[in-house]
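Take a look at this single chain, the form predicted on its own, given in structure tokens.
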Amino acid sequence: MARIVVIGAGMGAMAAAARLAVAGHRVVVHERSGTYGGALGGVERDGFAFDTGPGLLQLPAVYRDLFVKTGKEPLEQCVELSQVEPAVRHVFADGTAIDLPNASRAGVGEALDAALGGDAGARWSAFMNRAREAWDRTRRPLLEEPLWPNWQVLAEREPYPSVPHKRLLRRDLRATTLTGVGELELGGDARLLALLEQYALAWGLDPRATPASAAVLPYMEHTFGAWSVRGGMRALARAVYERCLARRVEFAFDSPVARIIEKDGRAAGVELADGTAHEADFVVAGVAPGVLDGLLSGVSGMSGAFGVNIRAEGDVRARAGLPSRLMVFLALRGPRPGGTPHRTVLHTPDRADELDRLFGEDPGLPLAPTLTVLRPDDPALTPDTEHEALTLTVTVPAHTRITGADVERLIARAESVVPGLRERLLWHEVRTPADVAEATGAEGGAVPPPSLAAGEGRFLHPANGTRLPGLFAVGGWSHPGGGLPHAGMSGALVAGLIVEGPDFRGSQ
């Protein structure tokens, strides 16, 4: 039985802790805050409850596997999952609205044909077929296996089979970015391009620079669906925490780690902020890159950039310069209207302004950003059926200072898809990039995206193993990147590397 210290109680860290405890190890989690869940936090006030992280779950199979491997009670016995229908309503700049069905690629094509006309559905369906090829080629190396030592293969090869187009003397013009896919393969319809680019924007990625392999992002949603959890995603975090407790994982909250102890060239424990030392055979760090750099500052040869000094193989650098998220939580009087979609995406009327402000040299909040509105049909989130809890989310640059005028502008923008919003509003609370930074330790409140192939390796995340033996990285800032499914898989990968050793080749 090994002694294992886990730094942080995020979803990836807890997934690793539960699996390691089942394997017979003694696991102690030190969390600097007073609660578990990491990015899956919550805001509660006057009987209303809001998620401070993602509001929907993709690939629930990742957490089903976690619960199967760590106990008798399956996931559905611990939380109530349901597919939202429709999966999403898109409202485009020209006023066109379209409801896309959940986990039905054929249904999505039919909906696009009905709303957009022409051959929109056929073009999108053909794109999904190509996206499936990219998914099949990258699913295991990017989700189910440790990062390959020869990760450069993933960086150099574009798994998306783009369609060649003839233009003037260039006979073999192919899309290499997500925007290129939209422009060359979706028929030039600005609404289809907006639909496609939104999947990158939601993760703070510039679609003009994001590789075509990002086609896997809409593929995942359209194939495996979008799921809600009764009580919000915070209920999923609670279920994972309780599974850890059932497996005798120990938690120490309000217990910040000051540094990682090194002995004989390997991680040997941690020292807490109060000076207490805890020995360990392995250390698992579920923290942001800058935080981990600080914890290693006293380890010989390990100070400096996270992305350079503790990589297991090669030089996949930690992501930098990523945008953050701005969230506005609104408590409304009056019941949720029947037929209201769980999620509505209101697209920007000024694509150039949004992209320039998010990814340009002078970043700031776009004038009319793409806005996601969540209106869950969940009585557990409101004081009674005569009230509604609503969340607005936009992608913003990290470090962005949010003003009251910015928030009022977002609320005004939301009125176009939430009639009578102002008259129903009781109060609102705001979660800014500064709040995200405080909760997660990420520089400027940056939010990690999932790992993607191609792009010369710029869209990969650091390996779970590090150059300091005995130290492993878990969670959204390590392989396979950000997002709830990816966090769960990072936990499985770290547990496998510790239990089975460096010969571990991935989950089955």
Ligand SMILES: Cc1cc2nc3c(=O)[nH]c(=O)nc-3n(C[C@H](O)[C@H](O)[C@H](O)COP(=O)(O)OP(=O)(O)OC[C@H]3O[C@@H](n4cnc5c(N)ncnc54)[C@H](O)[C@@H]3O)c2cc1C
Second form
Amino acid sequence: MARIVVIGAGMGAMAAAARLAVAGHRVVVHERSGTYGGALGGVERDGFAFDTGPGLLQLPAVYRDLFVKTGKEPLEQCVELSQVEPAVRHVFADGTAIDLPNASRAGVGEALDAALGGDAGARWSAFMNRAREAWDRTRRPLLEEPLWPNWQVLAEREPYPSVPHKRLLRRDLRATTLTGVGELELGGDARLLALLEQYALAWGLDPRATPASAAVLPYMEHTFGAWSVRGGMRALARAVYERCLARRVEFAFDSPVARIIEKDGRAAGVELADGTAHEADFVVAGVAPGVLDGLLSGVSGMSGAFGVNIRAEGDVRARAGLPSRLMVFLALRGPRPGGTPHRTVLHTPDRADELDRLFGEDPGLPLAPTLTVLRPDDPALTPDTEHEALTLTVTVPAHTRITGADVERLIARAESVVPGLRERLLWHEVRTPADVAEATGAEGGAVPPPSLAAGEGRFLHPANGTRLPGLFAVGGWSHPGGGLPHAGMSGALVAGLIVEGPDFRGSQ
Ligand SMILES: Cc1cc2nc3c(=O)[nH]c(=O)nc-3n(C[C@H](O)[C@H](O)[C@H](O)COP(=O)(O)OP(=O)(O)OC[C@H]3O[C@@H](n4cnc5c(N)ncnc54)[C@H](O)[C@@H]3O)c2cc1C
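The structure above corresponds to the form predicted on its own; please provide the structure of the form predicted together with the named molecule.
After this comes the whole thing, all chains and molecules, with the earlier chain placed first.
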């Protein structure tokens, strides 16, 4: 039985903790805040409840596997999952609205044909077929296996089979970015381009620079669906926490780790902010790269735990500058109208401004950002059926300061897809990038995206094994990257690497 200290009680860290405890190890989680879940926080007021992190779950199979491998009760016995229908309503800049069915690629094609006309559905379906190839090629190395030692193969090879185009004298022009796929393969319809680019923007990635391999993001959603959790995503965090407790994982809350202790060239434990030291055979860190660097500052020869694993030195730190999220929670009087979609994406009418403000020289809140509106059909989130809890989310640059006028602008913009919003509004609360930073520790409130192939490795995350033997990285900032399913998989990979050793080749 090894003694294992886990730093942070985010979802990746807890997934690793539960699996390691089942393997017979003594696991203690030190969490600097007073609660578990990290990004999966919640706001409760006057009988309303809101998620401060993700509002929908993709690939629930990852958490199903966690619950199967760590106990008797399956996931569905611990939380109530349902596929939202429709998966999403898109409202484009020209006013076209379209409801996309959940987990039905054929249904999405039909809906696109009906709403956009032309050959929109056929083009999208053909794109999804190619996306499937990218998914088949990357699913194991970018979700289910530890980062390959020869990760350069993933960095250099584009798994998305883009269609060659002949243009004037240029032969075999091929899309290399997500925007390129939209422009060359989706027939020039600005709405299809917006639909596609939104998958990058929602993750804070610039679609003009995001490799075509990001086609796996819409593929995952359209194939495996989007799921809501009754009581909000916080209920999923609670279920994982309770599973950890049931497996005798110990939690120390309000227990910030100040330093990772090194002995004889190995991680040998942690020192807490109050100066107490806790010895361990393995340390598992579920924190952002900037935090981990700080925890290693006393360790000789460590100028960053990751660094050499992938990409050039410094890249990991640069990625901490990824965008964050701004969320506005709205408590509304009056019932949620029947037939309201769970999620509506209101696309920006000014794409150039949005891309410029998110990724340009002068970062800030776009004038009319792409806005995601969540309206869950869940009585557990409202005081009674005569009220509704609604969440607005936009991608904003990390560190962005938000003013009251910014929030008013967003609420006004949301009125176009939520008729009567202003009259129904009881109160609102705001979560800014600073609040995200407070919840997770990531600089500026940056939120990590899932790992993607190609792009010269800039979209990969560092391996779970670090340069310091005995120290492992878990959660959204390490392989296979951010997002609930990916962070959950990182827990499985770290547990596998510790239990089975460096030859562990991934979950089967
Ligand atoms: C606003 C927002 C929206 C998101 N939307 C989506 C989405 O739509 N879909 C999706 O799949 N994912 C989404 N994500 C990402 C997803 O929530 C995370 O990738 C996932 O929860 C994994 O988190 P993690 O394991 O990396 O830990 P984190 O949630 O980052 O938690 C890290 C934990 O470490 C603790 N910690 C930090 N420093 C120390 C220290 N020194 N000592 C002890 N503890 C410490 C923190 O307090 C925190 O609890 C979103 C995240 C945010 C913030």
